[in-house]
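Let's start with one chain on its own, the form predicted alone, as structure tokens.
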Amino acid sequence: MIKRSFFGLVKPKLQYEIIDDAQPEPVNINASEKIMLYIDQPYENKANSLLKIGDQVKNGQKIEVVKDADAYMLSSKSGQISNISSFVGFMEKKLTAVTIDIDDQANQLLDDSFKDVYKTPSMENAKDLLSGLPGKPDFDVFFHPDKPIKSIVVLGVDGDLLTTTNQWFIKNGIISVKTGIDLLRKITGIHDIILIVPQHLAQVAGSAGATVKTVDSEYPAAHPQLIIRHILADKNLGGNDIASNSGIAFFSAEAVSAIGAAYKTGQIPLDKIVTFISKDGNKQLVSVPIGTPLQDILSQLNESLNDGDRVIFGGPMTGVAVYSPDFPVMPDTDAIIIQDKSQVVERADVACINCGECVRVCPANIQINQLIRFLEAGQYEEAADQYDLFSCIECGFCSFVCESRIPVFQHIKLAKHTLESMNAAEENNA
């Protein structure tokens, strides 16, 4: 809920859900026909590939698109691949789009890859077993020798607004995400871990066997930058930019649980918690295999979708709008959102007016309203020089609050992409 001020001259404030003491355990979501696997490798040189149609796949199995590719997905379930094809996700991403067929007699087959390890648990294995667990948690970070990892932060705090995947880890599965702690400290030598949660849930990660701190329930404390900058000051890191802090890998609690899961019975858990909020505003918790289509949660949850509704994976402040009911849920999937479309306000295409209202509420201290001037005339370059475009945390703020109705965060993104793809270009180039 937004709570402005009368007069405007305090910035108006959000707050993070609160998890319900009574709330239910996750609704059994189940895919009924076929999963959808995107694989964060552009699919290019197909003769190449290890992918072919056809092939059988069984549950755990790792699915890459070349062979020792840092980039892959973890099949939920059993069955035979009939759909390879080249996939343009957010922001021109090239992805690689794999469609299994769900043999249900198949369906206990489970692949021995990880089994074969899990009793003798590394930072290798993890790396190359386990990336794709729910929560998507990044071991890649514990591989660059010249930027060391000193802390390992796991967030029992949920991004965005709306969500609770997070704190339901927190509240009722903190065995395993102590086991996961444990595990973590083993595979990486790291030993200060620190759990982040919301101040109502202090007292139930107390047991899990790691430093805890606190945020505020005032949106966006429990940004990983503001978190670097407000709570974990005191270990001089330096600098709020989470690239140039290399002293700290970020885990969410429902990766740290994941991983934990994992090592302790040696089968690989691919189950996603997600929370789903319906075009009445209901929310729910739902439990999906990764690469489940949003139709079979929609069609089991009795939920239709109608021309004009929208539907969002993520939260409301920086979710992103898909288009198919087709899109499966990802690793990082932690909500979905469905509009109807009598509750879809479009943007506008009007000029700022200089009301100040995304200034007030920006983390980052940045002139926004000089900023979305640039952005707007294409102008990134000078953005980036003169007001701070890469110093945006990317919350998502000031489109929340404008009153002119410019999609700014959409702004924003565009232009840090448009940059970083024109830096690649030119080195690649030299």
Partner chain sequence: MGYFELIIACVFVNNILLAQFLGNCPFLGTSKKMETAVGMAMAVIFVLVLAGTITWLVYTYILVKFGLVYLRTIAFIVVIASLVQFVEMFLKKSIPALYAGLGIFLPLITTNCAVMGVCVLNIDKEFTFLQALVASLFYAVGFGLALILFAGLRERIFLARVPKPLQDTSIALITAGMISLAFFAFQGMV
Given for the second form:
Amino acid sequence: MIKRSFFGLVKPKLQYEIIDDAQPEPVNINASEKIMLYIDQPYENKANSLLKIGDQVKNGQKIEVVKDADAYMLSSKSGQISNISSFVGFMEKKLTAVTIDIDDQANQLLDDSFKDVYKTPSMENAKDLLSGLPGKPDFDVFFHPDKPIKSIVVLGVDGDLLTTTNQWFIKNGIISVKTGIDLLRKITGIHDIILIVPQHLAQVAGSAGATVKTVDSEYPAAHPQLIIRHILADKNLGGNDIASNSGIAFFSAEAVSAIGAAYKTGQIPLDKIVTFISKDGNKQLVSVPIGTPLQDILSQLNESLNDGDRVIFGGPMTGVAVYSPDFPVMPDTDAIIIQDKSQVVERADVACINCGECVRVCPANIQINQLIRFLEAGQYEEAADQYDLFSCIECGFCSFVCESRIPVFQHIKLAKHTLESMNAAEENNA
Amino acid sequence: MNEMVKMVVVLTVLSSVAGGVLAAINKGTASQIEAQQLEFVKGPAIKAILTGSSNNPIEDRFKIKEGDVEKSVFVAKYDGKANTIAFEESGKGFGGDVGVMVGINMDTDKLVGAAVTVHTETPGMGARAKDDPSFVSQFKGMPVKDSVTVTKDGGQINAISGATITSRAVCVAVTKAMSLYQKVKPKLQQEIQKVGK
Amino acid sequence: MPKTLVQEFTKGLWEELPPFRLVLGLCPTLGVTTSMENGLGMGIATTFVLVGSNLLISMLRSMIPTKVRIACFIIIIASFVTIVELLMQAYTYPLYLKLGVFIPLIVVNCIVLGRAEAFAYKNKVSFSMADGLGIGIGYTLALGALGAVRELLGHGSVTVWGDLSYNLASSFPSFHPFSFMVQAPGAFICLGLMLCLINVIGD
Amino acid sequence: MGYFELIIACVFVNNILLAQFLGNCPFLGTSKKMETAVGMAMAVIFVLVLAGTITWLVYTYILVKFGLVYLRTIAFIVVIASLVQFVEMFLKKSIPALYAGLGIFLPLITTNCAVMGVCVLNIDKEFTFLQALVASLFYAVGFGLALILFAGLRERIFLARVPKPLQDTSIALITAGMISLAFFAFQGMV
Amino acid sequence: MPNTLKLTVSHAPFWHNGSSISSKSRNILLASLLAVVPGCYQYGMAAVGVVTMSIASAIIWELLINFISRRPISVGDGNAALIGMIFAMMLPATTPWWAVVTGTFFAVVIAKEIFGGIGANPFNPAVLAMTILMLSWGNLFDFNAALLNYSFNFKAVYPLVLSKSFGAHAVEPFALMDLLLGKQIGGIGSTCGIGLILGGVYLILRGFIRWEVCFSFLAGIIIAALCFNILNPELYAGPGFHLLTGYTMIGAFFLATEDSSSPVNFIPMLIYGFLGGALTILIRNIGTHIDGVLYAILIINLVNPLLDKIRPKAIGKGV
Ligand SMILES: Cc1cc2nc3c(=O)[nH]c(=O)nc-3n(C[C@H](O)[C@H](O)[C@H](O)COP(=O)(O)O)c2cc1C
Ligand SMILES: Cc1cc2nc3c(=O)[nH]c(=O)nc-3n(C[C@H](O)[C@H](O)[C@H](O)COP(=O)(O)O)c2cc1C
Ligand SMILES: Cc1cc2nc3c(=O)[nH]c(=O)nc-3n(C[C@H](O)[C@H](O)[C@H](O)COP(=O)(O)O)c2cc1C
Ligand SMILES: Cc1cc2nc3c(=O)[nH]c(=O)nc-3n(C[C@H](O)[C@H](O)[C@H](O)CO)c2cc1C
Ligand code: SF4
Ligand code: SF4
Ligand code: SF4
Ligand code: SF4
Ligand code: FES
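The form predicted alone done, now the form predicted together with the partner chain:
Okay, now the whole complex, with that chain kicking things off.
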């Protein structure tokens, strides 16, 4: 666990994990009985649903709740749907949870809708069939004619601390990343592709056929907003584009690699590389089929959970704590952290003491000491108008340093979410 | 139009009635007010200085003019002899002017006393100049001379602790009174004779 | 609102007690309450104006045109204020000196104009009298109480009209007067705390 | 007293609100938000300069001349009330932008002790015309300054966990007391 | 079995740098000891009594108010103890117990708790309480009178009284080194310059207080004192004297730096400190009060909300 440094004159620094040379291959983990897929689509009208309990699904098959929805998942196994339910996720998001009982491992069936099209790569079939790839590539951004994409940024860095998933792809899979980059260039027609990597991987990255840029090793330099601001600022993208984050599409190295592999082989890769951090702080990469419940990983790595422990999906700064070991690996689960009860720092219900630590670490220059007062009082509109709520890039640094141990970051996310849903409701009514 | 006329009439009548009533009350109270002002503003100070006089100094007052200032002078009789006068001077204190009534025995040219009349000093600090007699009692018996100052400025008056500014103001007032007295002494003597009779 | 005469009178003593319930008339409340005597004196002077102007305005209300009513109120109120000024100068001069600028300021005291507009202009004479008297007495008591607290703590004793007096030092010989209370900041803080107390009792 | 001292005295030492207790109702009423505080401050400065000088002229050249000094109160309030009306009408017609900013505050000023109080103080202190003008302006500036500083604090206090019986007016008064205490810093500087 | 497992669910981030209000309070208390211990040595058991009385009564007031307002007990964060300590540092060792108790009441209850507790106080509680007491019982805090019965091996006159009443030449006998070592009369924890500086530097290095505020406060003192001194060297003492007398050092390191009433941004911190220092000298040289630090701090506390409106643009805004 991190301790407050003795000298506090300089502001605290957090270093990204650096992948070392003796990186072993990821351990393969397999789903034992079932997989679970969360689809970003409410499960409301059951009669209307495409899914039925007992349906047979194949490995690589597209699982969607309603026809032609943007959100779908790809099943990483073949088997039978044994349960479909509504699920309330983070920030009250309504999802559909689909459980699939896996067929006997020997009898795995492959779906062949992608086989039919992979010889003719295009944006359309990528959007239609590949959004569920590990790394969760977002193809939708290419379909907004009013916001044309001018550049593609491939992140060979990891967004959060302790995580090494994307770096691993640069270091050990640069060839498939290169394949992916070439493909992206082909299907999008965009030539300006920038590969962002940590300093020590710049050399390796040079062979990927993209412009290589390096980022600082200090958190949160690898945050997309900060990359735009500090690293891409010198590129001639036009002031407004930089500010509004449009005109740039971000892909993780893992996703790019997966796109390359898919189009090269005609088979969709559905194993996710996850950085797994056990209670004793031991880090290892595991390769897991998407949808595999955490329990399977734990039992295959001989890790056990006790009451009061904390399981974090994602990194230590921005992840989400889950309440059950049944929670499955998702396409964007880059890390899983198990914290022992003794490592959990308690939060308190004390008011902000105006120490200003948060203000000094905030990469977005937000007056958090004032912002938090409005947020605690529930005055979200004022917070957004006067104290720059929406400038927050959600790095979590403010909560990390808060002397009162206020869950500042959570307040910010909650406020943003509330305002966004209010605005959405207003637009719907109008 | 009708309404307009009514408005004007009402306002005019109201104003004139108000003006008339006030004028009447003003007239009725005028003399009483003047008496009260002397009684309460100057009265306590005069009584404090001119203790035991056989007359009422407020009644036996006269005005003298020196340059363009006009001063009320109060006269006290002792043993049937009008030999002591008192009048007011002021100095700049902490919160504004401090008025000081200064009494002088014209036979001996010595101060019979000084007392603060009006002031706007802080209660508990400068206001002690008025409330606490031990400060002004230092002036009693002092001969008329050129100036009086506090010890801090090299003089002989011990300032009220925490209120040197007020103390200085009182000294300034007494100094002014002494110099005025020296200037108008002859005139005073003439006037005082009239009261003596 | 069918209220009795008694209710109109008593509302000023608690429900609409100024300056605590009706937060108006604060300047004299803060400015003159360095002693109980000043507080009571100010309260009585205000009551006189309040009752007088309520009475007259209520009597004349059918004659006063709506458009110029504020002007008429002001003339009436200002006349009563001037009468108080003159009478106080003539008969209670020391008190007049202590209250200083706050006597002419009764004319802008938000309570007086507020009552004229909100009550006297709409109600009959007896009710307006009861209202004015109730509010006035409530205000007087409030100012007196605030003055008493400040004087007691700030000077260690309370004296009203020379003879009615209580000296804290006689009960607590080593009490040192807390003169903060009679200074400007003490006025605000004391009033704030009394308001809090009233809120606590009110709930 | 020179003009510099007069200014310091009016703004800081004898601050109309914090030392002389005048204008408390608008002080508490318009300090909840910074914008209203600024609006009120501007309106008071505007009206007070006019009222302070006009009442001085009325007093010196009408009341004193005709021996009507006892009508001071009534004359001043009539001057102030009509002035406010007039300013309101004038602004509405000729400078609507300013009216939009100050308009709602103007009626409040008629019953503002600070305005009437400064007019009376100008007379009581026997100021000359120029002194009365300067004093009126800077008393008003002092009022505005106190109001704006107070609004700054109040915006924060509004968001704090103040116990219920103390909320709003009660805590505002206590804060005002503390500001008044802070202004003791300037004592003796003139 | 998995269904009964109770995992901890909480919000991101899942790491914390370990800082806390109580550790900050502990460290400031520790740093203040560097000045309080020499003070207690100088004034003996009376000073120890005042300090313990002050800390204890501050804690008790906070407990009482927690109880009355039915809020969680908050003395654990150490803030009440800290307020008691800092208040005691300004007091003369002869302060009677009832004045100490009244002072901590104003500091803890009036200045802090009724605004909503820690972090909500608009003014520094200890300073506010001290000025209120000084207004009421000036004679208790007239150091010359209060410490009359002590005999010291140095000139036992409160230096600022001398400079105020008799001008700069009256303070020539004070060697700056003596002042720095605490050879002067004054508050229990406010005279030992070296202790205060060491404590302050410790707090700055540990990141508990902001150097911007301390340094700009001291810079304000030096520059303003220098200006006055150059203008009239007869009347106005030089910067060295002003730095090492009165509440200057405790003001720079322990009073102006109080979190809740001071700004958090760089430029505002500089203005805030400088204004405080300069105002201190202005009050000392041309104002009424003997020492200007307390009132200067109240004034800068007052302008703090306006100062802190000067802030860098958030990203994505007005680029
Ligand atoms: C401990 C102490 C030391 C003093 N030292 C001096 C001194 O060195 N020179 C001097 O002129 N006055 C000195 N004084 C006197 C005071 O500064 C002041 O002049 C005197 O107390 C005035 O009394 P007051 O408080 O009634 O105004 C000293 C007083 C005390 C209590
Ligand atoms: C609230 C307050 C009120 C004061 N009131 C007065 C006062 O009424 N008269 C006065 O001379 N000094 C007053 N002072 C000024 C100081 O006490 C000043 O230090 C004193 O006049 C200097 O005199 P000393 O050397 O005897 O202490 C006041 C100071 C304060 C803080
Ligand atoms: C909370 C509290 C506040 C007190 N405040 C004062 C005070 O302001 N002035 C005072 O003279 N006594 C005050 N006392 C009075 C003491 O009970 C006692 O009378 C006094 O300390 C006697 O001490 P002395 O005569 O040795 O000074 C206070 C007592 C308590 C409990
Ligand atoms: C140097 C320094 C001085 C402080 N002085 C005070 C003080 O006088 N009064 C107070 O309530 N808090 C004071 N604090 C406490 C601080 O603002 C904050 O409330 C603490 O972090 C909580 O104990 C001080 C803090 C520091 C760093
Ligand atoms: S507000 Fe927080 S605790 Fe409540 S559902 Fe949302 S994330 Fe969970
Ligand atoms: S999470 Fe906190 S530190 Fe990070 S950008 Fe948002 S407000 Fe700033
Ligand atoms: S770190 Fe926490 S306590 Fe400090 S200013 Fe920020 S929100 Fe307030
Ligand atoms: S909203 Fe956040 S800070 Fe407030 S009580 Fe809930 S969890 Fe705590
Ligand atoms: S009583 Fe002064 S403004 Fe209301």
